[in-house]
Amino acid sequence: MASVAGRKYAADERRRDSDHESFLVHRRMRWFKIAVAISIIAILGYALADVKPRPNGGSWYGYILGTIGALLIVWLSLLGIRKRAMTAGRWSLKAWTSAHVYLGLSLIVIATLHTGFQFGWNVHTLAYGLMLLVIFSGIYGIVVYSMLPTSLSNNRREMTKREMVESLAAIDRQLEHAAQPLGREEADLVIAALEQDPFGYGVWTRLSGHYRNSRTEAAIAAFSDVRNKSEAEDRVRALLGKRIAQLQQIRRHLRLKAMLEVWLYIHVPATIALLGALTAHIVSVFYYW
């Protein structure tokens, strides 16, 4: 009985360790080692294959590499479907993702050797180029997902996005009330700042973090230039400063979120285009065979 309990405890410990383990080092980097082994075997095969003048896409070795590469591309593209099935064990989502990353990188070696380093303006090179685009966009995704979540968490300062927006709305209400004693010109500056949509910017503005024509910044600059400010003007300027600080926090949040998500707008469409180009590549090869 004690032995059974001990085994159960050890299994639970291994499961907890696996839960905190990154997919990049899953099972002691098993899929990295497999991918390296596959790449080495492909390189040695290319060097030793008895094909004159050298192996290429139309040689027997080229067909072998092409078949392996095509099957890998189709299998790797199924990760999106696999994410909808939550399972544990050898083929858990973490294991699948680890295989997806490292076998995807091995495709660079397999597909390049398959081409025999022969490129041109044709569907074959198009498929190869799309494959590289998919792989390198995936590398970008790995990098940002390993680095940016910590920055995102630090920027939030234990606030949700909704709480950040609600904080901005509270400052706006205070500003609207504080601006009532001001003159028409000063009040118009505050109204213009409040009417500007803080989220009405495109994805490239969010990615760059450079927000042009900020009416809040224009308003605080105008109030900073005023000499002998009244108590109402001092209060408005302080609230504008708080508004800028809150806007900056929200904009940093949006920028980090955009950096986390933008690669998918390249990776997924490029994968679909790759599958189409790969189909055309295979059909044309067998048509002219």
Second form
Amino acid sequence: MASVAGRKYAADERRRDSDHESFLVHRRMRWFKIAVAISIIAILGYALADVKPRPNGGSWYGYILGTIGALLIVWLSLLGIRKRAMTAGRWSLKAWTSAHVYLGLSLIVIATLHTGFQFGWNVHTLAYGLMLLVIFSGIYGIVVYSMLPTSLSNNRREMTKREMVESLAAIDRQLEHAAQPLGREEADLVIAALEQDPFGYGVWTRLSGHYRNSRTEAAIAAFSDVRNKSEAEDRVRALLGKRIAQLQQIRRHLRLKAMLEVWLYIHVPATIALLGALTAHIVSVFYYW
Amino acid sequence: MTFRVRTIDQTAAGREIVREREIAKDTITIGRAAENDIPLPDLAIEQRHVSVSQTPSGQLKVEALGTLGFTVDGRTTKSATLSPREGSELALGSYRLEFTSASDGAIAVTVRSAEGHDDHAKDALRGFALASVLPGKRAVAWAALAVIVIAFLAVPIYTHLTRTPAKPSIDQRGQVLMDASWSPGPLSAVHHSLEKNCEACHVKAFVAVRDNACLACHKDIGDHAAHARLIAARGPMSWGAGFQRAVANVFNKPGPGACTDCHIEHQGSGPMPSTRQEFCADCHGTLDQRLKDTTIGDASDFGKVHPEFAALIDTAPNQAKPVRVSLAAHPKQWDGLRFPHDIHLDPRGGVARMAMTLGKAGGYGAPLECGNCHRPTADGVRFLPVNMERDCEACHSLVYDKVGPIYRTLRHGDIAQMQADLVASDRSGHAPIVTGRRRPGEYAPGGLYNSNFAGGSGVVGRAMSPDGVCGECHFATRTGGRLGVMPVIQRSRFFAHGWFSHADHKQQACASCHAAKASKSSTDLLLPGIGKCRECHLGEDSKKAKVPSGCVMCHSYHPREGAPATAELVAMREGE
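The form predicted in complex with its partner chain, contrasted with the form predicted alone above:
Every component of the complex follows; first up is the chain already shown.
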């Protein structure tokens, strides 16, 4: 009986392990091995296939690689639909994602061999270029997903996004109150800082983390220059310091978040564009057969 | 220690009601219960929620009294120290309490209800996502898809379908727009002018390029053989080739035997890739099995299966037509000339000495080399016929008389004139310079001028005898009583079906292929056999070859210059 219980425990352990297992190492990297095998077979075939006058997408081997590549691309892009249904088991979403990643990587080999290393300013190379864009944005996505969440979590310091916003709002309210005794010029500095939307920056600023024209920083610089600060000025200066600290946390969060999300803004539209270019590639070949 | 509590309420109309009171305590409590110093009627707040006390340093210590925490500057905590100098905000439920130090040392506490601020926070939360600053993925995807499908599919297909049919021309641009984007690679140099006229070849949609498209321009191209023989000659396909053919048939590819089978385009600018030997070997590898009457040997690979060369030569005098004879039989040719190469090329012989005596000014100055007599054609492919006056006469003098300082010379190639000149010189009073008697001096054999008129009957007969000035090189004949010499045959081309260019072999010494130095007679055919060629040239796929050589290096599928052209044109096949 003990062995039955033991087996059940072991099975549960496995399930629990698999629940926390990354799609990258799913099933002892089964899809990685399959993808490597496919790539090696494709390379060996390319070396051995007697294709004259030169390797070309229009040779018999080229057609085989092209067919495999096209089917792979269509299947890989179906993840966009498949991911909406999270299931477990043999055809689990995790298995599907693992296959998506590794088969997608093997597509670099298959499609490059399909080109026969012939490139030009045409729809065929456009499709190839879009495919590489999709694959490399995907590689970037995997890298940032495995590296950045820790930084994101460290930057939060146990604050939720809402708390960050509310903290900033609280500081702003105090600033507004504290700035009441100030003169016109100084009050204008505070108003300018308060009016600036911390989220009103484009994707490049978010990604780079270099916020030019930050009025809060300008106000801090201005207040730091004032000698013999009045009590009110002192308070405003201190609150501005708190504000910039809070802003910087938000900016770091924005930066990490942008780095985590930006690849999908390339990966997904480029996939759709690739499907269009792939269609044009195949139709054009047969149209001018 | 005084807390000055300022409570700000809002009426329904938005008007603010401000109440102020002072609490003189060191520690105040805040909660829902009425006995608190600052009671806040909100169910989210505990009965006794927090206590606020002043520390010796003037800071305010806020501590949760129950299990629930509170929010300071947006952060939830259970214990916090506030600085009333800088100002701090405490949030409890829907209330916000601001602590500041007043000028009289009291602590000002402003209490406000914070209803209706949630929407702003929600908007701000959305700002965290990249979606707030980038166009949506879906919109970008659709836009990119639309651009690609319109530019690379719709435009070319529409303009192709609606074009007005035109004869293919290398002078005109095609009417189809954007189809340059479909080109998988540049056309070869000869078809470069068609680069912008795709529909010249790609006439019908989804129909592979047909022979008719090629023949529209290549009108006069000759076919390899009669169509029936081409079909009969075609060998059995390998499994792979058969499968490829079957797939090609499914996709409506023309062939076998279509132009595009051998001539593959879009492989890059430059010369068109030459046709691979397998296309020839298909039929010629085992041709004798299918064409029983063929006279040509099987050939599938120059290095492995190729017959010995057959040279087109005359083998006997007065032959009606030259015949092709395999070099394997070491045939002797008849060229109507007595000419020993060995004597002329011997570096220590009399000829060499003579050439040195003639000196540079005479065009020699060193022992004879091949190039002294054999001069290449302008294209360097072959050699011009040897010319007696230019190449021989410097030594083989036809001088027969001297009148004063003038030497009289026979005219080469005109026998009647020669007869007349010699007879006339015989009749003249003075002694001819040539008497047949050997004597030292410049007119003696080996001297500058040496015409041997000795032997035979009379001076003409002596000239024509094998030792005479004419018979030394020529064979005398007599046709209808007229004296003559056998015609000299100087062949510029020996291989009718193959192509050989001397220009391509300039780096090689003549003697590396032609064994002229050992040839005692011009009946020796000094052509190298296939073995000599194979020292460098082996089949197309050979790894050992210095020059891997496919069939088309020497042969042409379509009849070309000098080859016995089959009259049948490829164009005729289309009409069958």
